[in-house]
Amino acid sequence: MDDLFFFDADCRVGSGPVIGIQPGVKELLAEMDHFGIDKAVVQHGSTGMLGAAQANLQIAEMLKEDTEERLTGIWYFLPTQCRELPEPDEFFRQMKENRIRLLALNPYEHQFIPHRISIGKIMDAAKERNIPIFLREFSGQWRDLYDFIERFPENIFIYCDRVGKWGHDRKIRPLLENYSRFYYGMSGYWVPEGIRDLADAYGADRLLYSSGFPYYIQGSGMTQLKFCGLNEKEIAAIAGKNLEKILSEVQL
């Protein structure tokens, strides 16, 4: 399995006034080369302090350093009422122009309620275009996460949990069972036997390799996946093919 295609669903780059000096694009690419990661999804590491608009501009600028286009960016969105970001059609045009194919939200630090009356317009537009919504800012906020997904059951969601190294099966499994477009990235899921059990229960196509870089090194999750007991086809799907398929269906 040395020739596996790995597509990391959870990386952050960029320094900030609170988090301090953090790796940039060059450091991430060097890490990927070291461990044999082919591609990665990346967002700015200081989105909460910078705000959505500024963090989006900075990650778009940083992606220009990736001349081989191995990285795919995430942009954050806000309620449309305050008109801090462009209307959805223009916003999506700018996403395409800057190699951004996923959206994320941070209602806690960006001070809004993730409800249909605040963000329904952009959530519906994202659903129509198959744009995944990245949910790591909900980490640990389980009631909020359940309520949010229940309001938008037809959107594509990717949840990567950095906290809780021994797994949150009793909280994750109901989401996998009830929402067919919910995908689980296993950044903090350090339970090798659990990967196989999750795949047996809900399908290997619902699971994604994700490292949580720079908080965790990329190699630890790779090793866990390779020895989780699944067959080569299922491991290859989780390693990168699932995420590649999801992003191939985005319409911008």
The other form holds:
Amino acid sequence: MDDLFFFDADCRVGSGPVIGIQPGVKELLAEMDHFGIDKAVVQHGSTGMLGAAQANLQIAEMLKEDTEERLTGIWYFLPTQCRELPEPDEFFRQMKENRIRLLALNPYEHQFIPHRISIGKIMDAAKERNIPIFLREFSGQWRDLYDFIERFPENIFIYCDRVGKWGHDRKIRPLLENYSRFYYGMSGYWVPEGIRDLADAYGADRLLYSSGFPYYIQGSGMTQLKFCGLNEKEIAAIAGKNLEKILSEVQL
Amino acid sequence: MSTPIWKQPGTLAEQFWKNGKLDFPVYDMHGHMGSHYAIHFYRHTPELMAEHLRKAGVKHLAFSHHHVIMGDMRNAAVAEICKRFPDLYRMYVGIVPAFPENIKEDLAMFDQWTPYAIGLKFLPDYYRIPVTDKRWEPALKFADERKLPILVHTWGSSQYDGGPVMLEVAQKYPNAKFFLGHSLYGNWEYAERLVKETNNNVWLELTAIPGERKNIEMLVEKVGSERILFGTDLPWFDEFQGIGGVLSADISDDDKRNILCRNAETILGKDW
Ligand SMILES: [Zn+2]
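Following the display of the form predicted on its own, present the structure of the form predicted in complex with the partner chain.
Every component of the complex follows; first up is the chain already shown.
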């Protein structure tokens, strides 16, 4: 238990006009050292305003600072019709080259409708290759989230919330119950020993430690998990092993 | 990797990581009890909350019952719950302006609820009644006369319990001890002013802040750790998350001890 392996599913780096000056890769790595976090998934913190193509370039460039390869990146995708990003096969080849193993979408700021006719092609390709779809922009948009997942029920999803601190079991549990490839990253989920209750109901293999850095601190979720009442094996799974396994199955 | 905070010998972080407890009592100054209309939390009963609190080394939880401040349960019934857990629970008498007769009766009962009743609880934002409204006056006067704590739910952007109205009442009732629940969340400038422009009768309470990166550091910098109280809104938020959030902050162990333990003892005594 003392040497828990932690893999943070939800970090952002990079600055922007709205979010201001935020930590870069060096600062994130230093903070991971400070708390004893081994690895992390990162995206550019200003993807909404930068746009998918530019944010993808920038996060790939930033990841070069991580010489020990502790970070794994997220790239954003868009409807395929406008040809702003390469075709899926080429896109995935570039992902592999740049240590990117997750996809995400921001239909709100990037102004598109996340339907089968707009993004079905890339969602299907992601499903075939076990590439997880990281869901953060749907934070708090529960009706949209439900509709979106219903359209693509066989994809792998990692949902991390950051909006509000009111426990949202009433919304998250139906998703855990109905979609076996839906994983819950628990940034900002602070319900007392709620981690244990979710694991008891849906299995510890469906839950992921995630911080929400740089808005949330990595340490508090670590103590919350360590003392949530689950056994050592379950805690280790949530701390990092589940995410490690999901990402090891990605085929790029 | 350098040595993580949880492994640095002799620190509070190391102690908590190892044992899930600290070698001093933690006081949670902002709690509730009972089910909530919008949130599922399983551990809301006196028994289950007690188990969670004891596991985390919390000596006292000062709370107001959800069904008092969001329903029509009476404070007398809460005192009965406290009596069943005399070493653990302390109550804020919930003040609901919609029931003025209840306020009168409950304040008259206050002394009979010693040592359980330690102060009053206001929730102005939820009722949309500014804390400066005359309907709060009987309770404010009562607390002022007896130098009692009032835990007020405060929110930076609120016209009901935000900065300007809180400053007005904290100055008008200089002997009441105002615990600003959530530290006037988001209006940090007024949080600082409330502490500095009053009669040393204001403390910032942290619920919802531990776990946020850099905010505890910022508050300690503004008002000093002596003016900050720990709280979790239990059963809303996990004690291990909350205490872990304080321990994760980049402040000294002395500051952490002030927040988690000493300040409550300074206000209420060692044996409250
Ligand atoms: Zn509260």
